[in-house]
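Shown here is one chain on its own, the form predicted on its own, set out as structure tokens.
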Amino acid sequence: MSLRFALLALLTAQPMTGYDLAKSFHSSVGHVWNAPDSQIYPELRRMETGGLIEATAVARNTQATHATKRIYHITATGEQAFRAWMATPIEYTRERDPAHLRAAYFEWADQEAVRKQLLAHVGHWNELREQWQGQFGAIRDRTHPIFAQRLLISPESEWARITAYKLFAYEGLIARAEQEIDWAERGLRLVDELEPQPREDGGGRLGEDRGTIPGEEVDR
């Protein structure tokens, strides 16, 4: 049901083509609730069957006969069925996470292994951290085109409470971001300290001494 609020949500900014609003959804609310375009659009159908949403069409600037698009707007039951979402609590699922039900079980895995799925996850959250830090940017700056546009439509002396809202979600996201990082780097240096490494010269373990093999004379 999320999605349905999601798109609710960027149409509360502006109408849009079911086009326009899958890209809004995937540069914006799409960095917290992740969503194909195959379940965007039947969403949207549902959402106009049940009278949240309405469409409008109009003429597309093609030299088509007749062509047209469908522009959707949110309705007084959309509005209010947002509204409601958005006093209701949050009902919290139980944790699936991979990542850490992985580690827990490391041992069972070599040390190059380990270290290969540390450093991915490394990789994953450095990623998902700079989109965040470049939506966390945009929101401060007004460049983003949504955001833009919220606040075009709202009074200016709501202007600080709606920016505020917006980076506080982002400054939760960086935030987890580098949890998720430091974690893994805590989990880099920690293989370094409970694994043997190997020689450089491929003999023994770090540090042991190979000695001389009985009955070898050391060359003086």
Given for the second form:
2 protein chains.
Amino acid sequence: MSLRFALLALLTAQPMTGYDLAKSFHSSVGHVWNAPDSQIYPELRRMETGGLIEATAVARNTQATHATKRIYHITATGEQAFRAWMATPIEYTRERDPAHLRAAYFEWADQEAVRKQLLAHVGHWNELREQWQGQFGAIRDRTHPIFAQRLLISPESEWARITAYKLFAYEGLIARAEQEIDWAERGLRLVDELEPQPREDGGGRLGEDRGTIPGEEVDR
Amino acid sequence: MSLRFALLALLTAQPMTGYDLAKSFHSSVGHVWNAPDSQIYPELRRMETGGLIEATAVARNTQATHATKRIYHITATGEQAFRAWMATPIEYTRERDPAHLRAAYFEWADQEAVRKQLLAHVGHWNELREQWQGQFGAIRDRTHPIFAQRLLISPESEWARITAYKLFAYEGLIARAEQEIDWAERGLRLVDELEPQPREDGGGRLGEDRGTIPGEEVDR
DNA sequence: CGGACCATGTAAGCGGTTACATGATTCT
DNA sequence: AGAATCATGTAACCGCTTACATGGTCCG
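Right, the form predicted on its own is done, so what does the form predicted together with another copy of the chain look like?
Then the entire complex follows, led off by the chain already shown.
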């Protein structure tokens, strides 16, 4: 159900075609509630039948089957529904965390696999962190096109509020990403503590830890 | 697909009936990957046809239609599949965060609604935090029944590893919960800054800026 | 004998996923 | 002329949700 309101949120800034909406979506709300195009188009149709949005067909240069595009705009009903939804309590979903699920059973994986998982975790959350950081910066500096548009249509007295809440939202996401990265890095240190230098094949050389051993199977 | 492996993980500790499994599930792995009973039973059947687990029917005292229970145990194939899955890269899902989605558009809600949402957020994550904290404590103190069983069937040399990884997993969850709580509390302070005391009914009111002006159009 | 707990599901429905399909327009 | 991008989807499938269904056993 949230997808509907994420789309509605976008349409409060300006009317758009499904295509533009999908694009804007991916570069704004999509960072906090993502969905593929194949879910967006049908949802828009449903929202239209539900009276939340309306489309005005705009002819393109030629006339043919696909020669019109539909520009959606939010209706009064839609805006009302959006406001109502904002006041509705959040529906938290069941806990479902693939990373922590695996981590709880890491004893079933060998050292290299664990390390790989944790590094992937760092990588994943680092990517997200950068995306969110980017959004944060663009909002703070007012270079974010969709956000700029939103300010444009809002009274200046509202700008502080609008900006503050968006920054607040992204701030939380960034903090979460950093937490995940910290956690995975603690995990990497833990692996080293638990299974110090798994194999040292010569005599006397300490501190000499190589990643792989010649002839060793790397994949698994 | 993860549910399958969450169940498999439990069955590596000991054979169980679907019923016991569901119960154990809710008080252990369920804290990190939750699912209702109605999903567990069919999944067990599928796992059985897939050869990951096997059931031995055990007659109950009388004989009637429902007079047998099925005790599932993991097969060699199942254990292999579980190990393989542990080494398989995590599939991260799309970002979908109802709380942060709302937060990004808090300017559409009034102060009270925002405050309510944020308090609910604190409440929600506090509950989770307590649950996870409980799990963490029970594992650390070895009072956790399922975990104790796991240690029982494992060589003592593995105990440190098993324990450390589980504590590590829950540690991460607890840290996340605390982060979410911090975030929401920052949000509550932000609301106060943005819309200071909408109503103080005593005297001496300076800084008298109220959120709304009588007769003013609120929507835009 | 009744209530708690053991034991195992079914059914309908929806949101979401992946993959594929089609044609128009614009730019170089 | 061909590539990128505009524009809009369909189809099949599956995991997951909510709600409901059924009966057995054990204990006081």
